[in-house]
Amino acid sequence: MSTVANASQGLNKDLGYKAHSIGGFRFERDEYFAHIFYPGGRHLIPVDAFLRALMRDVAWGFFYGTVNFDNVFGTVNHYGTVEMFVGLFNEAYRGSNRHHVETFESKDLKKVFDEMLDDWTNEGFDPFAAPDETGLVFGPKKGNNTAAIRRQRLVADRMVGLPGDLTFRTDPQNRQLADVPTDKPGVFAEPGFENDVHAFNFFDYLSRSDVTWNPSVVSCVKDSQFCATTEEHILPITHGNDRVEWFIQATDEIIWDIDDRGTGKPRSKVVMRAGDVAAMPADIRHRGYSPKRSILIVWENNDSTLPQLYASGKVAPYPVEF
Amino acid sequence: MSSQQTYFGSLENFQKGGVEVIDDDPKHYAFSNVFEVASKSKPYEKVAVGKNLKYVIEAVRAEGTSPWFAAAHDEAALVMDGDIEVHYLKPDQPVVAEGKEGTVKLAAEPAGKKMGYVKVRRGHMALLPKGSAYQFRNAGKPGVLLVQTILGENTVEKWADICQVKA
């Protein structure tokens, strides 16, 4: 990434692509970089890091707290509005108050975000997979690649496959989850019970997701939420918590930068492998590993008081005090 | 094909991670493993392995038959390791209070209607519906339960046993 202070009008480029605004913020793209133009200059992303950035973005609706493109650019969610911003959470831009941050309702930066995403993912490129899985999308604009950034966050009510509720995956086994025994448990239900007497192959369901880096409910709890998800290469952002949400590793293994959530400075590496638990606290961002494809279950708390909570300080940071 | 082939652990072979700590303490992660957490506990015993305010998820050991238990909301088990039955019973009267929370431990099998079972081994996940009593049956060797529910009386907190302390 880089930033130039003395931005140009613009990149005076016809590539194909289009130029994005809202606010004060206008985004271009050429052949290699998203240029993210703003009252304070401009910041530059390499165009593929972007597109996986963005993808994440906008399929979790802004997901929980802070989405952090990268050390520099990213997004705040107050769910209703949300913060864009330039150097907000990065220590030397807020120390020489170079940052810039700009509020807007969720819908209108979701409808930008929308359609800079289809506009820029060419054909062949699918941001949601792993880059041994997909094309490249640099150069000029060549197609798009509409049904593979259109693909929703599964969210389950009670349980994946009971009725009505979300259904079982259909796609073929994952090139490197494809030793994941797929036997279907026993479920002997007596009649009425059908409802109820449940069971299904969790990690098969999980080996058939054709996309990394995005959870999907499938188990709930009230407000407690087993958000599973595959893993391969890197967490495309930085995420950071505005409530403690935990990681259960079920699979193979990641390992996990862990930085200040305010300021960006590291504060350890978590090394997680299969049967780990580990808690991510409120005040950290942290970005994952994963060499090969792995299973991992978010656990979160769905409960909508808690960023207020965190933010006055009525609770701790972390989980549990001992 | 790829030729990669997937870790997931069990009873007698997994591979703890850790906290790398650069500036940090690391109780602040609260770091544990449940195969090593399972290893050291009783059959049935409900040992907190993650806390989120109210919700927790627990570490269960496998073994032999449990005792009945029951929830006034639903409950979830994924199997990590062994072969394991669920029965399940429709009590003829309600054995938890409406709107109590977390697993209860019932005296003995409530009068009722049989709803079924399930038999599931690692990999699979379990309902445990609210307003039903169920039991699990292990007659194999020893298995791993990881359970979503509600911090109740049966919930058993030893971070300080479990957790890694020291950077």
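In this text, rigid core is short for the largest set of C-alphas that superpose within 1.5 Å between two forms. Because the structure is predicted, anything quoted here is derived from the model rather than measured. Residue numbers count along the first chain shown, from 1. What changes on going to the form predicted on its own:
- With the core held fixed, the Cα of L162 is displaced between the two forms by 2 Å or more.
- Once you line up the core between the two forms, the Cα of R153 ends up 2 Å or more from where it was.
- Once both forms are overlaid on the rigid core, the distance between the two CA positions of L136 between the two forms is under 2 angstroms.
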Given for the second form:
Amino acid sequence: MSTVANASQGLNKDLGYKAHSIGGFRFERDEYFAHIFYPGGRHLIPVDAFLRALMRDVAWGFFYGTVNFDNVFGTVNHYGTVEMFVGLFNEAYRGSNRHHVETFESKDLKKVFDEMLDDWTNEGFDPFAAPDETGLVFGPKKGNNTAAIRRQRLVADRMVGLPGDLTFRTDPQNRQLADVPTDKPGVFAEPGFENDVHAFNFFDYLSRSDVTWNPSVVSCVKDSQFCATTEEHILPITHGNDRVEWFIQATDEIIWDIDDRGTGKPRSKVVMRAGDVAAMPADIRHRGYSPKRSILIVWENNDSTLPQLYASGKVAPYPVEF
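Now show me the form predicted on its own, since the one above was the form predicted in complex with its partner chain.
Nothing else is written out below except the one chain.
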């Protein structure tokens, strides 16, 4: 179970932040860094990078596979339980037996992460926003930004813009997506079917998003999930896949660093421009860089049997044999 204490118990200066603990882990922060204490050592991550990664881990429900905050610390989702680790996928830590892993119930770890995210996020800082769109998180405790970190996804019953369903976003287009066309599609329904035939400009809709690197499901057919997201600057986590993901670059450009999932050794660099499609294998980790805000479609297979099939070698980690 989690405990909360005054952060000054481990650091020299009380800045108004709390320490947050679960199992053998204790998290504290100072003006600039998140300190992760664990049996055998301490690991530091710049607090802005830590909170951006923490925001995604919380919002995504620990996501598919591994969420690496950096090359040392992260979580692995086992869909009901979560492993939290230091050095598990780092050759130097594993080679010297300095890695540490603990398993928690998902709900228990999420509670600690939720509390820490709320406590450590100062007013004016939005860990979901691009760096140029938010304030700084450094320094002593100053208010909070609960509204930003507890955003609720917009959910349509049928389709955006249908009578009685979600209205089309009225937020202004993002400053870096002002070149996205806003044309409204023409809909010519047979008489009597006016409420059953509908369309809207999805690119225009996405261009008004106020978050980055947050794939939201836009269609779901059985286990097939299409997820759209706007990307700017750097993906705050390095995602370790436990299934094949498909990426469709809809606008602009993203450069991906592709590393080995288990060791972190570089494997390739992928440059995706508008119209490109790539499969991210089940045995890699990836981190993206988007110089200009771009739109990315992520196609996920939600089949719960996939992680074990890939881990056991019954299914190849890549989708096509060339």
